[in-house]
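Here you get one chain, nothing else, as structure tokens; it is the form predicted on its own.
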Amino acid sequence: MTLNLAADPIALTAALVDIPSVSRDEAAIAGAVEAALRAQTTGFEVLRHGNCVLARTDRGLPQRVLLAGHLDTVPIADNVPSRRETRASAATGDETRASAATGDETRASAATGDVEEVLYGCGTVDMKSGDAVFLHLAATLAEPAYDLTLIFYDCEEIEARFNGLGAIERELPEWLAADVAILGEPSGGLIEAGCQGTLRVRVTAGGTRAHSARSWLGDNAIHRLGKVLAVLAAYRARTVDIDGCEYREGLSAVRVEGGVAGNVVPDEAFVDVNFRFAPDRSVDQALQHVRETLAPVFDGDPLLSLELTDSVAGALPGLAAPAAARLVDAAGGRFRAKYGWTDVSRFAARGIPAVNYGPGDPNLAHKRDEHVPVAQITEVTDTLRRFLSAEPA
């Protein structure tokens, strides 16, 4: 498919959605994006790296803005190709969907103005609408106030070891230099600053196996986990304000496993615990907090052990950085904390302020009825156009 980058970014979003690009199968969409950038933009150096497409200008401007978005989606769920419909506005609480061509409810809502146009399809939210905005601006900004870097990468939706942005970080780190980075992650048209860190630990309990008819001869490993679960149930999470962004932490059991058979007292069981922590903690500090929280459980019990199984640092908001502050101003001062983890963490680790900013409700990502209000695509495009066209201080 040939992409028209100068077209309305709503139409460009639909065109991107109509190119299936489930993780590990991004060659077609990467090829289309690469061809469009080479043919329809001026002043950009364009590079293909696997199924990542990179482009940058070198106009000698005093500051650089990096725009990054992933090209892959989760598996398609009968939601490609895209479709555009008019529906009763979600703001009214009426979620009834009706075709733009038919439907009394749509006409009734139109009389009161409570309608909105919506684009449905896999990736409309996560995150082909954000990609479309970036591509459109690259082709239509005549005199940007910043040098621009665009990175469209693969394999974000699967294991971190496959992440295309991680590969660029390892193999082409010079492409990540910027004064501010914007990831087109869905954020409801609000700036979501920074991100929380996450770690997982596994608490394993030992015991003694026995026939359940003679349970007193055994030591039940599952029962031993009860005191761990009690501590987690009673845990009161911290809320912290950083640069006006409120982050809410959470310590949760996310998996419990144990048992041998229906008539056996088990001699081993485990619980996986996930800690989502505010970005003012390092991974080491977060792990220490988990250990301290669970310390009373482990005291004097040699049959309990704790192992760190996964961790990744968060990212501070960085909104005080000049370029980030100008972006907030362009967005009308609207921003909030990002609770989940995103690739902004990679930039924060390099000392680059980074935010999530894109169309779409993140709660709709990966759903069968994934959809984005088309007005939100227009709004994000207009905001970024104002930001990228403004003279930096």
Given for the second form:
Protein chains: 2
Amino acid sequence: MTLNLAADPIALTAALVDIPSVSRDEAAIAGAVEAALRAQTTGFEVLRHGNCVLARTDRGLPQRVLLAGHLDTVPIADNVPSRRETRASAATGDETRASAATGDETRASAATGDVEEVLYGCGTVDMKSGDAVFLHLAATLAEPAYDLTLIFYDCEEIEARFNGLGAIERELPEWLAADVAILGEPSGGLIEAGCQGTLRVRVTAGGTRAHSARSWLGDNAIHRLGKVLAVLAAYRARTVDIDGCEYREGLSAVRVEGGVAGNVVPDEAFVDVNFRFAPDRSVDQALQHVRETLAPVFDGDPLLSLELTDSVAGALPGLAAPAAARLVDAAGGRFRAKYGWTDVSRFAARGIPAVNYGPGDPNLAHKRDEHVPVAQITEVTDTLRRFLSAEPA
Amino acid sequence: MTLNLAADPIALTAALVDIPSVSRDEAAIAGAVEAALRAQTTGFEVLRHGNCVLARTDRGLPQRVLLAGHLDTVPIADNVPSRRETRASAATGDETRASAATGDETRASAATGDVEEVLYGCGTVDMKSGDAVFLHLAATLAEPAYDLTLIFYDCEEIEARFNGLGAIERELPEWLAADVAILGEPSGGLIEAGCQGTLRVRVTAGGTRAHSARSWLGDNAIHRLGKVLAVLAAYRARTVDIDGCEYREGLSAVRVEGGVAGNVVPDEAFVDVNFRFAPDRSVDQALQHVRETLAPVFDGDPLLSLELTDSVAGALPGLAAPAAARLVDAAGGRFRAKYGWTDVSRFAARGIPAVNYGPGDPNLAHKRDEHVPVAQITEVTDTLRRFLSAEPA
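Structure of the form predicted together with a further copy of the same chain, please, following the form predicted on its own?
Once more the chain from above appears, this time first in line as the rest of the complex follows.
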């Protein structure tokens, strides 16, 4: 299948959706993207690396912008090929977007009048519309004001160890150099800056096993978890403002498990707790906070223990950096905090300001009825074209 | 393999252990038992029913005693064939037995001096030693004072629906008629009367699913379980005396489970709770008690619900019945409450007094190092011979 990069990015989004690319099965789409970049762009060095496709200019411009998007999707759920529909404009409902600055607010659809065009299909939101915008701009920007690096990568939707951008970080780190990085992840057409950190701890409760018919001979590990859950239920999360972005933290039990058999007092149970923390805390500081929060129930009970199982640092918004500030300007000054962890933190860890900016409501990602208002694709394309064409100061 | 029923029941126990009979694989042992009963007893009607072997006399005696034992074992764990060992007499340690009447007490081993003979092997405790005692008595009782019914059955160690005694209850109920039933389950050589009832409820907590990065949009079902576990941890179980047997109840979480993914606030979690209740409560009354116990956390929270998943009634001790009282006399007046649920409750449900009485420490059942002091086999045999030979009043 040949992709036409010069076509409307809405049509290009549909064409990308119509090439199935569930994680671990990206060879076809990577091949189509590589061929199109080689044939339909000028001035780019193009490199295929596994199922990643990389392209960059080297015009000697003073600054470099990196555009990155993953090519894979979650499993298809009867939602490929794409289909375009006209529907009543949804000024409220699933087009309602949370604004970090002012709380929930309703934003009018970009479509005028009472109807809007919508594109349905797996990946329309997450994130082939973002990929389409980047590919279209690479082929059609007449006078880019920045050198450009494009990275299309695989395996973002599965375990982190398979992540294609992670592979590039390890194997081709020089390709990640940039003054600002834009990930085309769905952000509802708003710039989402930074991201929260996340860590998981496993709180394990011990006890003494016994037959439940003689429960007094045992010491029930599941019962012991009760006081841990009580602390989590009572926890009041912090909200903090960084660079004008409001971050709201959260401490959540995400898994609980215990039990030996229906007639046994169990001697072990655990609860996995996920702490999402604002990027003004390091992982160590965040872990310390979790320990302090649970200290009242841990102290004096040697049968409760805590182990860090997983952590990634957050990313400070970095909007003070000049190229990032100009991007915010081009987007009309609108931005908000990103809550979920995304690959932007890989750039933040390298000192590169990075934002999420792409069409589509992130709440529709991974849904069977995943769909994007096509006007958002146009809007993001126009904003990025404006940003990338302006002279850096 | 030919079983010699007239031999010492210790040797007969070893012979039975040496015929592997894991649940669902009892054909060989049932065949050996059937053949031996047909060839080596007189006055018995013998019936093979699946892998159950039934035998009964009909001498027109005024009362009937039923002796029942299962032939199957849990899976073998390198502990077949049996082996006999001499060891230092364990007057304490695993020979310590809980007495319902007086709390824990240490009972001197039946072995004299400082050493005792022990028989190791899968089924030595649970419950081929009990089977051996019954088979030996059937072949050697010169003048039984009662008509006898013997039932050897299969599939006691697996799901209740396979239980061979259950099959006889449904298909040959007339075989269960008796004035007292003795199950040869391991009881440490003490008469264990009645049994507690057991029921399980699943307490399910609902909530609202959300990404854990935006946990305030969700309502965490696992957190909600905290208050349920707090009630269980604080519960003070009742102790009640019935017919001189002390029953101690227990309310235990036996399983807890919840969680969708490591980054999701879960909308469902559950805890399975096992209530072991004294036989003065019916199942309905016991369930009502569980509901009342949890009412403080359930009231006003429509996202907590409770469902009965499993129940069996307890069995009143029934020691006031004449034949049961004589058995207690023959055993020197020693008895205690049975805690675990056993097949005795099938007889209790039919109005037949039923006790557990067999050699072996029940705490060693299902263990790799399962073993029985051989003196207990002799002691139980002697007691039952005394009981079955005496004229009923």
